[in-house]
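Only one chain is shown below, in structure tokens, and it's the form predicted alone.
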Amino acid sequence: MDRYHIPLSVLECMNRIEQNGYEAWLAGGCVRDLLRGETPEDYDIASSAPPEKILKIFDRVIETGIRHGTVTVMIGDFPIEVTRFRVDGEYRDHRHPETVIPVDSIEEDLARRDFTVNAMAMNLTGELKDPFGGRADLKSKLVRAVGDPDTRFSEDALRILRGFRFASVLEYTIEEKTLEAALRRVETLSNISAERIFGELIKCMLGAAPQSLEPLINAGGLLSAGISSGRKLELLAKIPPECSLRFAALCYLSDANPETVLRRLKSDKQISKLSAGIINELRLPAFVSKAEMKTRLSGFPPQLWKGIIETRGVLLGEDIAECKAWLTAIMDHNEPYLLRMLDIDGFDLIKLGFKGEKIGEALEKLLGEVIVSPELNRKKILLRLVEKHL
């Protein structure tokens, strides 16, 4: 187990559980990531210990989901979720089990999980429990449901989106029967909250293979969000992995309105605003000058400019080499493109006798001058321009 570089806090937690006569297994996504050579974001422990025993074993325990057998153990500042071996009771809403039932073995616990790559467990000695062939599927880069896929997806519809998310993030292929079952049950996604759909969709969109969504979209899986079809979604992977850029590209390729889509998904308003603005930009002709590029892109955060230019190249087939050179010059020389970047302000104009709307009009005219000729952005030069022309 040492070769996996597991944090000492996690090892200490497992060891103390075992010293008290109970089993402790790393389980789920952390085992998947360790076997892939990745560092897990968090560590979950499946244990034979009831949560009330965990409360006695450790000094600092948060009762995060005790009715489902889950508590969070704090080792220093490190949180570790510990859950008693369990199976799920009957699902009535395609999302949550009515009850959870304690069981005695890790094998039974793993049988309730969604995909084989998430249904593995490892103990302190490094022993691997892999009853469903998850390690083989890791090597084959397959997303395969545990047991009968129809059963897995009928239990929890969110697993449909999780399958596509894993395919995108891990660049895996969804196994044929698993994919067929997922697409048969896309209508059950109506049981999932818009916020959860948006969360899974974001992760999928930012993955290495966002085109994995295409079968789901074409089967009507995102109809409720306003996305009915997708074309050339393989282009999404070439778009810089930034949320508003990829959402704009998805909506552009799907002929969908980003404001409608993201409103229905109850997304962040800023993402919605940026995505809509990016699509409007994609509908405009190619940039013909550096000054025009500064004017058109001034409404976007500077960190998006390069991505917008690259998105035009990917989706519209434009030659963007010259635009990239312009962008480099703008950034390297801090060329002005906003009023606040002028080396003059309203107070300077008030001293010259400007009042009311005339102040804003004068500043706008000066900005137009320096956007074309950045070298004019010096206070003395701008004051002379004001006195001579305005």
Ligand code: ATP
Given for the second form:
Amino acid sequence: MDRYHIPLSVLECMNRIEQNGYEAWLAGGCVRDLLRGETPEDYDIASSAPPEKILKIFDRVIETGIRHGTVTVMIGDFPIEVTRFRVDGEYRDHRHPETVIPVDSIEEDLARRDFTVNAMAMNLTGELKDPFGGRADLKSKLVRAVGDPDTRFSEDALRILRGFRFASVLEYTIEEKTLEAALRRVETLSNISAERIFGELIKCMLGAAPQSLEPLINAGGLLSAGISSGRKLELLAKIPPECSLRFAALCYLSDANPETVLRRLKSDKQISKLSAGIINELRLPAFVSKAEMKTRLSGFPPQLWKGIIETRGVLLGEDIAECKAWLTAIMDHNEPYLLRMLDIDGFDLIKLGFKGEKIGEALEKLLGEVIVSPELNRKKILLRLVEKHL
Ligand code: ATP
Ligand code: MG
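Shown: the form predicted alone; wanted: the form predicted together with adenosine-5'-triphosphate (ATP):
Let's see the whole complex now, leading with the same chain.
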């Protein structure tokens, strides 16, 4: 176990459970990540102990999902989910089961899990339980359903998306029979809430290989449109991993309207608004000057500017070296591109006798000047400009 650098809190938690006469196994995603040499985001323990016992063994336990046999043990500030060995109860409508049934062994618990690489467990002695060949699939970089893929996807359609998500995030291939079964059942995704679909989709899109989604999209599983022929979804992987950029690129490549798609997927409004704006931007010709770039990008948050420029480079094949140099200059010198960045405001103009609409018009004109010549953005100079020309 030592070589895996598992946090002491986790080891302590497992140790205490074992000292009380129960089994404790790290299980699921954390074992997968440890065997891949990655640091897991969280550690889940599967145990023979019922949650009531865990509540007695530890001082600080949060009853996070007691109905499903899960509690969260706090060791210091470190949360660890401990779940009693369980299998799923009856499935309705291809969704997660309403009930769970406790079982006696880790092997039975592992059999309910979705993919072989997620169906391994490890205990304190370093013993690995791997009844479905997860380790071999990890080496071959394969996402393979545990057991019969058709049955597993029919139990819970979210697994279809999870499969594509792991393919994207881990850069794995979906094993042939698993892929066929997933694509056969694409329409059952409609039973899953849009929020859960969107949650998985974001992870897929931000993965290292978002092009893994292509078969699912072309099977009609996500967007109304498929990917237009000749458009390469591999390009997505080169887009900076930011939600709105990658969604915009996906919609651009699939000729889908981002606002319609993202509304249907119940995406965060901010993401769909930004994606729609980015697509509009992608439809414009290349930037011809630094000033034009500032004007066109001023509606986007500055942290997206570089990504938008890079996205143009990837999707439109533009040479973006000059744009990047312009961007560096803008950021380094804090060049103004918004009204509120002007070194003058409406009150200054009122003092000069401006009224009503004229105030806004004058400020817009000044901004136009300053966008072209940032060195003019000093109160004295701006006031002089107003007096002379406006
Ligand atoms: P992540 O890196 O996103 O946390 P994960 O594999 O840990 O990936 P979780 O959603 O945290 O995913 O689930 C933990 C484990 O529970 C999985 O590894 C898998 O064994 C099992 N699991 C989760 N969701 C399902 C599901 N829908 N069907 C079957 N097993 C599942
Ligand atoms: Mg997890």
